[in-house]
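Coming up is one lone chain in structure tokens, specifically the form predicted alone.
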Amino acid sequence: MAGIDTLKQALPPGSWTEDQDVIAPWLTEWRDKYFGQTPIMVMPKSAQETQKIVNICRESGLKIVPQGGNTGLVGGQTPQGEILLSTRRMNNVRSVNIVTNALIAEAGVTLANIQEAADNAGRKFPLSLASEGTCTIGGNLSTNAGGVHVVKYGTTKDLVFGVEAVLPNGEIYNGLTDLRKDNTGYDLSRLFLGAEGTLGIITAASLKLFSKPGHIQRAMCALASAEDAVRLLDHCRQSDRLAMFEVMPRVGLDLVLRHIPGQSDPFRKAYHWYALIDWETENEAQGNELAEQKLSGALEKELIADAVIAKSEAQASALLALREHMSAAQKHNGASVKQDITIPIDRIPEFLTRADQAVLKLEPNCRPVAFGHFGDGNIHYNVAQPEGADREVFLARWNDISKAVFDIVDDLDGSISAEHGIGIMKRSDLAERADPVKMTLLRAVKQAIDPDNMMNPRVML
């Protein structure tokens, strides 16, 4: 293929490979739902190399699928014959400015390394995900990742000053800045946030840093119901120090305890629900005092049945691990239909009741597992196959189960995608359910910036 040969001739050694054994790990989605193919994987080390690749692909009529750490869960990073462009070699933290509280990182830097760079400078980058050791900031930006700290800091969109991106026409858009006020037209950088690589390839970003808290006070509470979780959230966030409020069910905790080595139940008896809470305080004494005050009050109001307050970093890490291993543990539960949805917080209990009823009616004896970022309304609603059921037969019900769940989400004024994006998996659902005016505007933006549909052509639209 002429375009492939031109790419190989134009790029320096180490910037491309056709070796399918090398490429293979990057063609399989983490939960084994999507499997891809590509004639070549290109691995640029700079925006300029990326620009060169885009120009050659445009002139040759080749399509591009960008990929970061390959941790996406909706198939958006998996090529089906397109050129696979990996951003992993663009992995430099270019600068850290503690006066403007800005950090400029290239797209292939892992989230964990950005957190470390901020921490080394005495600052905090608050985006935090279970996959942070593997996922890259370019992918986080492209999907507008959420994570566990949205309740205080917002999604990735709220943590970005601007981006550098290579456009489909080969030009480099430089939106890197640390200005907090700039009213000179449209905020163009935000077009690329949550765009899933459909408008261009993010090569770097200027990120917002925050003061590092003196202490993070963690606690885990036992709850009788999801309704109690709503009331506990309101009780706990009466202070602006609340940074995390995660909720998980007993069935999910049991999976972690059973299948993930080294985990232990912090309570002596089982409860229906659990809330994992972080407060950010000036020091440990203040953290302990706040937790004791809030949770003793919650016990008096009968919002919680029991609580464990972390007294060391090791104990705090052990509590967080129970939540972070929730997704991995479910792999041992057989095939699952997984959804990432948002519901108005006060309507989450209603959603859980109605969704469980709907999926059990469709698939008797299936096993719903709902957990996630309760503090911002984001629920990961996963439906595991009945015990002993045929995996493929159950997965063939994916669309039916999803439709039942999404109908309830729509009825409750929620969203069918909270933090994972649309990708391939929800493309038809978006087209069917989104406001027609919104779809017209989305398509108009895509047509204006990428008229040849070169960038991630099968995703979102």
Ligand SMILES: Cc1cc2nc3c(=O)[nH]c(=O)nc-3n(C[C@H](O)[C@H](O)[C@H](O)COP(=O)(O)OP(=O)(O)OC[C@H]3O[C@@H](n4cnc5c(N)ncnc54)[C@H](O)[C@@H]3O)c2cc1C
Given for the second form:
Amino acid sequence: MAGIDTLKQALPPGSWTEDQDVIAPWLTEWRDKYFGQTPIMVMPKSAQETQKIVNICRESGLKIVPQGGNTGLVGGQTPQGEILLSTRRMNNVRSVNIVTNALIAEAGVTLANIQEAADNAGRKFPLSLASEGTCTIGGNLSTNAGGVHVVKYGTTKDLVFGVEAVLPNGEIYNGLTDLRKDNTGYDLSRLFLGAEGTLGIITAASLKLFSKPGHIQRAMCALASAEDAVRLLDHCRQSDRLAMFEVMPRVGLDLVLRHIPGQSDPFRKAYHWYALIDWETENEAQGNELAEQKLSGALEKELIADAVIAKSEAQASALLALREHMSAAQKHNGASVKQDITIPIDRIPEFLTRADQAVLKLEPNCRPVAFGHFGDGNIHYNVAQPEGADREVFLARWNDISKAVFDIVDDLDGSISAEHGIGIMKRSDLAERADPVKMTLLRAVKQAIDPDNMMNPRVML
Ligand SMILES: Cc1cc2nc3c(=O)[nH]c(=O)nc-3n(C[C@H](O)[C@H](O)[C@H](O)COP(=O)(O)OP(=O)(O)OC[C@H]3O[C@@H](n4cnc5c(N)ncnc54)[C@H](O)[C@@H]3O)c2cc1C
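Having seen the form predicted alone, the form predicted in complex with the ligand:
Following is the full complex, with the preceding chain placed first.
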């Protein structure tokens, strides 16, 4: 193909491959739901090389799918014949400024490496996801990732000064500022946050750093109901030190204990629900005192049935591992229809009751596993196939099950995508359910920046 030959001639060795064995791992996503194909994977080392690729693709009529760590959960990074542009070789932290509290990193730096660079400078970059060893900051920005610290620090959008991006017309937009105030027109960097690669390729970002807390106090509570989880959140929130509030059901914990080696139940008895809580404090003594005070108050009010306060880093890590392995453990539960929804926090219990009823009516004996970021009203509502059922037959019901869940989400004024994005998976749901004015504006922005639909053409819109 002419455009592909031009790409090969224009790029330095090591910046592209057509070897399908090398490309293969990047064509399957983590859940084995989407399988892609591409004639070539390009791997630019800089914004300028990315610009060269974009110009050749535009002149040759080729389309591009950007990809970072390939941990996205809505199929947005999987090409179907388009050029696969991997950002993983753009992997330098360009600068850290501890006066402005800004870190400039290239798009392919993994989230874990950004956290480490911040930590080495005596600062904290608070974004934290179970995929952080693999996902890239470019992917985090493009999906507006959430994770476990949103309750205190917000989503990725709240952690960014600005981005550098290569536009579909080949120009480089430079928004790498560290200004906290800049009211000079539309906030253009924001357009790229959550854009899922549909408006251009983010090549670098200027990120906000925060003070490092002296101590992170972790605790896990056993609860009788989802209602108690909501009440406990309110109780714990009375302190602005609350930095994580995750909730897991017993059925999910059982899967982790059964399938992930080295895990153990912190409680002697089984309970219906568990909350995993972090407080950020100045030191360990203060952390212990706060946790003791909050949790004894919660016991008195009968919000919790039992609690474990982590007394060491090892114990704190072991508690977090139970939550972090929850997605992986569900792979052993057969096929699942997975949704990442958000609703007003006070309506979570109602959502869970109604959603369970709806999916069980559609698919008797299916097994709902609802867990996640309760502190943000964000539930990963996963419905596992009935035991012994045929995987493909069950997965064929994906749309029916999703529709039943989304109808309830809409009814409760929620959103069908909390943090994973739209991708391919929810494109038609967005078109069907979003406010028509919103859809018109989204399409107008896309048309203005990418009139030839060159960037991630099958995603979102
Ligand atoms: C075990 C596990 C746990 C997870 N936990 C969470 C969680 O708690 N919270 C959460 O929000 N997500 C979570 N995710 C989802 C995923 O990790 C995030 O969506 C992450 O931000 C994706 O980053 P990535 O680099 O892997 O992006 P990719 O998967 O490579 O790409 C995701 C999307 O971004 C686009 N893209 C990637 N890089 C660029 C770029 N430089 N410029 C333009 N577009 C780009 C792609 O085209 C695609 O549409 C989890 C995933 C797994 C597997």
